[in-house]
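Heads up, the chain below is alone and in the form predicted alone; it's given as structure tokens.
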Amino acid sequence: MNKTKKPKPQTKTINKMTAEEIKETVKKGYAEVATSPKSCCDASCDCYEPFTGGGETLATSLGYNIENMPKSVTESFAGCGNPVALSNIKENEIVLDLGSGAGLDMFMAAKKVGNKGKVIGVDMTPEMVKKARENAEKLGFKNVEFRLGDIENLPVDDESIDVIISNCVINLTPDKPKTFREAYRVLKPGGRMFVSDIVLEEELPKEVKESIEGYVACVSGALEEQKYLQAIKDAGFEDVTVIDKTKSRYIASDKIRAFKPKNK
């Protein structure tokens, strides 16, 4: 007797999903990364080297010194750069991490700001926030705070932040211009932002462009570089500069620096 294969469940393409549906799917994907660690790029789409892989291997390849970091910090790491290494964070500063995950970038920043400084992380995935808080307790950090929230609507006071960092997260937001406007709002005059993120170098294949799996994998939600940079400028930032770039097929990892003007 011949057995017929069950048809695969049909999923909506991105262009047929609402922003809230996209966010819920991303949230579920990263809940899995928190509870059953894997890379954000384990999805069925081809994420293209060198951005595949995750965890400790990826963190090491991006230049993180993860010596003495517990596995619970590194196993859920996913990123496309090392924004803390670029940001020249100073002692006593207040740092905000957009999409803080299990906390690796925050803990690196916390070492730089010292006991009188503070690092705030915002992440929309409850499982990630829970894991990050547990990691902070393991490591004994008292100068970090993790907040559950949406980076398109930051739970952060106006002009309260010296430095913003973000690692391969803004590409996951449906409304990137709003995310950058929120970043501008919370930065102090003269504050600075350092972002590592995926941008498009050329048009994606249709099957990847429309794939929600590709979106969760940090690819399908990416903007063309010029549109990404323009969204930062339109939010009010100045001196918006790509200070480093790693290309791979259709995409690139851009390391971007921007400043909020001292005099508004």
The other form holds:
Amino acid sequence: MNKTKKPKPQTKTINKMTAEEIKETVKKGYAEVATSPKSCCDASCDCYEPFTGGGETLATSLGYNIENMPKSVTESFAGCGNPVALSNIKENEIVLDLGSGAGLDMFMAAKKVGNKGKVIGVDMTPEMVKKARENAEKLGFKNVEFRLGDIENLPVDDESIDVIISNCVINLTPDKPKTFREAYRVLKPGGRMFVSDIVLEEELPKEVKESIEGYVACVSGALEEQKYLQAIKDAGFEDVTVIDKTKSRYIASDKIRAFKPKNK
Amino acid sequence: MEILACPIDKYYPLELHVFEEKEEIVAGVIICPKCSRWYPIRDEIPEMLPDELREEKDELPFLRKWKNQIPKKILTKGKPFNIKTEIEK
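Alongside the form predicted alone that was just displayed, please also present the structure of the form predicted in complex with its partner chain.
Now the complete complex, all chains and molecules, led by this one.
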């Protein structure tokens, strides 16, 4: 592990930070992941098994076919699943990626929707959006669009999206119920959401729970599974199912599918 | 543009003013006619962040740079930042 790449230690604990301060810290953390790549789940706490293999190895281990993908796409990859592989994205559909990072999941989805479909990525870190846009250009994708934005406040019209995907990002939002309400709002009736994310399996040690570094590393911001699933249901989603789950110490990576009802 | 909405009040459709265009819109401004918020397009990327994630020091230079092309209502009354005092000097 390269210690020099870690964000500077923060003096404040999470419970003393505002939602904005947390977002700013997350933004800075992922600006570093964009410019000097490391994995999301690479915290300096020993509460779980950190993944240290780098983005390429991580993506391959999660079943991505990264053949022909330039390093700039995979090196900043920080997912904990492969939502596009679990989804049934069809040709011509409009897909929205919440927290699109350097774009790997978007490009996987872009291949499925084809030229008449579209994949929109929203990410709040300018360095990531810039990198993703450059990657799209390198790969020649014409059906992808990027927006610098906050997934708690989506810059997307109501009922305009067929499929939402998100990979290891919603745990980083201070207001998860709001994020799911926004996801619900922008989905068309009958739309689907495929999320891969970290949930808590048991209570974290106090020092990890309060650590902003642990938060940026996708651990301390995670909710217990039941609360996470309840937040999705409370937003209005139906048929909320954990389709796959990988357990680690204290945390698990859940792969979740949910639907917006057809008739409201 | 067809599914772009204001992140604050979710208003749709938004106004688009293009300043520089190649294959894509390189620079421009997106305006919410309902709440008077403006969002820059810089280097082909629409920056649609909510107020609390925007910083005045990064945003005012954009208004100054394009002040001849940005509608006056935004220069003087735009949210979350405007250059009313500079314009009315």
